[in-house]
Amino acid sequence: MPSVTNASGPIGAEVRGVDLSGEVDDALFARLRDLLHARGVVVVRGQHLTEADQVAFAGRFGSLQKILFSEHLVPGYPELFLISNVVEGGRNVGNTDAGRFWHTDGAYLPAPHRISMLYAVEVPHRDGRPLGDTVFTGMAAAYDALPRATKARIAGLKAIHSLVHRYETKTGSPEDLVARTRKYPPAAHPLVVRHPDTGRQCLYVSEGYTTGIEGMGEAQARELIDALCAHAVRPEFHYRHRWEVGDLLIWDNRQTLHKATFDYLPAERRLMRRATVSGEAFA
């Protein structure tokens, strides 16, 4: 039997004891999603995956999603997603940046990706300690935690979520990836969202994708975003995650935010594989 211990906070969870390669057993499946839906992120330890064990597992969610950058793609496993600082022939293998901001994957779609999951290929170490740990935040916490005022002026409202945003205004990024992102219009979701399987009540905003809110502003809406971003961060929702070789770290856009920590030299080699499963569009 798996065993499963449970961050003291309000999202993440550690699974030991299963093995995900192959075909794994349908009861095996629903205990993994339900622990998602109820803690937000799901790491399981010790895995030893080749690029089809985690298609075929990540496949299980739903639709996979093929991500923009086709450059970083596994040769063969198109809905794969390199994340890396491993410079090969003069190339970056994988992206570099991925996390640098506060996001939910895909929130600049009309269906925003509804679950995505990384695979510790290398993981960087200094002096016996492990680098590059990825940081979440609940956003149903954060939801719960804001005063009813607050809550009643954010409901029904809906926010601009823009890639062009990501790529061009907060990093300045080369021409031919800005180009590549406008094929992407902004997309409106809810500031407060209704998660389907758990119905909770979650924020959905993020300093890495939420540009504007319809009917407001220009200085008033980006007066209430920094201002949700800054209570939706703050550390008593966080799940920090210390990354080890073969983890399968799982987690649910839906209900988290997430930032990666860029704490490792270049020469200090990460490599991560990403699947992402497509969602549907908020009610």
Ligand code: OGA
Second form
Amino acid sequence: MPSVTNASGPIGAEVRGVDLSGEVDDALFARLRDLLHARGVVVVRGQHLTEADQVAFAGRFGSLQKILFSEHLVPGYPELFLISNVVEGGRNVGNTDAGRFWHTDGAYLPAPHRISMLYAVEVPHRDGRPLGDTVFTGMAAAYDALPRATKARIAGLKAIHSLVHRYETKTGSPEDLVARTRKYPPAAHPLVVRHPDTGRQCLYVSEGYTTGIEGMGEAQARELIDALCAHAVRPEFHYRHRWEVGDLLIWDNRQTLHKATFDYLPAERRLMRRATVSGEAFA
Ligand code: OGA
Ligand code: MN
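Moving on from the form predicted on its own, please list the structure of the form predicted together with this ligand.
Every chain and every other molecule in the complex is listed next, the one we just looked at coming first.
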């Protein structure tokens, strides 16, 4: 039987004693899916997953996102890509840049990604401790904790989320990458979304992608976005994931933000395989 331990904050749960390789029965899948909806982030420890296992398990949650930027694909698996600092033959094997800012995956799309999952192949360690933690914040708890006046003020507002903006203002992005991001025009989403599975209200805004608010002047919008972002990333809403090789970390993009920690050196290898479940526009 699986053992499930909730983290101390409003999000995060750890599962041990299950094997997600090969066939995963319906009862176990339903249990993990329900846990993900309840806790926003779930780590299943101790896995040994092939690429095919990961694609098959991720596909139980919905249709998988074919990857937008193709240089870090896993050969033969267009639904997987690599996040890594590993260099082979003078070339990065994976995306080195994921999660520099608080964000939620695919917020710049009209139908943002529903769920993402990373499988840890290599985790850097120093003095016996893992490096490169991924930190999450719970956006349902963040919404609930807003002052009543703020909830009233933001009800019905829509925010603009832009990938183009992020790349255009980032120094050091290769020009061809900047050009390719222009294919993804900014998308508008409610500032408060109703989570389709839990029914809870979640704040939907991020440091990484949110650039404006429909119908609001730039300065005023910036001030509101910054205040909401600062509120959302308060530590009491966090789950900090300390990686172990063999972790499958699954998160729900509709109710969390996440951010990577770049505390490891180029020689300290980190290699993660990601699968992404497509989503739908918010109601
Ligand atoms: C991602 C991401 C952060 C990390 O894969 O979407 O933001 O810690 N990753 O690798
Ligand atoms: Mn991400």
